[in-house]
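In structure tokens, the next block holds one chain alone, the form predicted on its own.
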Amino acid sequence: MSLAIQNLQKVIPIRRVPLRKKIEILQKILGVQQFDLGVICVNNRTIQHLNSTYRKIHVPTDVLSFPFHENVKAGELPQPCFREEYNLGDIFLGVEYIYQQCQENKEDYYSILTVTLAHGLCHLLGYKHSTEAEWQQMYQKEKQILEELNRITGTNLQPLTKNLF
């Protein structure tokens, strides 16, 4: 239903219009366009604080996802009972961290931002990568949605978790 994009940092410029278009395409591919979604862009200090608080990992990261429906199984869509439950959750993007990684790896920032969003959406839909079996399932889903996004947009994006295991 609604897509809220907030930029709470001033370190890295964010082009909201193309970002919104990519998110909306990803939502449609996943069949979740009827759900509310929050995307919050933050700096290293904020993403590190969130990572420390919720994962007990004291370094910045690229993405943290906070699902509204916590018990969704990978491959299933949330089953809301009430209008206010049509919410996927929030994705926090560590855009400063993502930008720094792109500089180090000589990758396109906006492409990696899109891939990171796809990764975050998969987490909101119950996908994990704590074990090799979970990783395989998440990798296949990321690959599937990115292949469809590539077909629609003419890009050539690859999953974040490509070389995890």
The other form holds:
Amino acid sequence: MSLAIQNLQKVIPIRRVPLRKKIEILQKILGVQQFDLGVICVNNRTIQHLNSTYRKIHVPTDVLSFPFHENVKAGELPQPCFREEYNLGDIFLGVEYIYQQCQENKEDYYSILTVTLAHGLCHLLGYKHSTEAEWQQMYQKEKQILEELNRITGTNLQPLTKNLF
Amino acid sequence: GGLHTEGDKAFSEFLINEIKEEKKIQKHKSLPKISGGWELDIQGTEAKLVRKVSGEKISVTFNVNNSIPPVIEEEPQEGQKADEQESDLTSTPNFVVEVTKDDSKNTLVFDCHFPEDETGNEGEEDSDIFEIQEVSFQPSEKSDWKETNFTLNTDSLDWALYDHLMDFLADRGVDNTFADELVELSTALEHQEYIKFLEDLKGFVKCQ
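Right, and the form predicted together with the partner chain of this protein, after the form predicted on its own?
In what comes next, the whole complex appears, and the chain from above leads the way.
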């Protein structure tokens, strides 16, 4: 229902309106427009702090997802009982990390931001990539979402999990 | 002429020391600059930043009075003396952004603020660096400003509209970088004014 974007950093300029448009398309493709969602843009220091706190990994990363519904199975949607449960959770975007990666790999920043968002949303919906089987499932889902997004927007985006295994 | 009590003498001596200490921890001896081609004008505690771009005039005004939020008391960190903590006080004033287009009699006015960090936890910020609180149109002539013009309050505003307003400001140079630099400037100005006040107080209280 409501998509709240917050920009907690000043390292990378963020255009909120185009970011919102992309996320809303992704939500529609996934069939989760009725759920609240938070997307928070943070710098390396903050994402590293979160990575360290919640995953005991002491380096910055591109995205961290904090699902509201922790027991959703990949391929299913949350089944809310009350209005307050129409919430997917929060996606923390390490925009500084993503930007640095794009500079190193000579990739388009906004494209990678979009595929990272798709990846983050999949995590909120129970998809994981700890095993090869989980990765396969997540990769297929991301591919499906991005194919639809590519069709709507005329882009050629590939899943973030493409070369993960 | 005037009263000269023992209390005044002690007060005066206290102020001499206080001024010395404050100057020691003064972070900026001169006011820090704001990037982006802003002209700065200061009248006492009020600062005004003005920028002109492509037929628009953008001004940002703030007052350093009452601009330091209460600090959550913490134990001094290892290796840090208790009085060194005072240099961490920052001034986060409310600020007003006015955007006037050359061919318009109206100015778009944004009342902005720095949300207070309620948790006091560093590294776990949970709000935007700055927020727009209210938006309204006012006549470009300040003397004609009215209370009866419609004021858009962002408390229950559609998020998409809010994002448009933030991007609008960012396009005019009022973004997170600007907000951070404004805090630096405001903190330096507030400290400067505080020291000036202490010096005036010392002069006023001083025993002849």
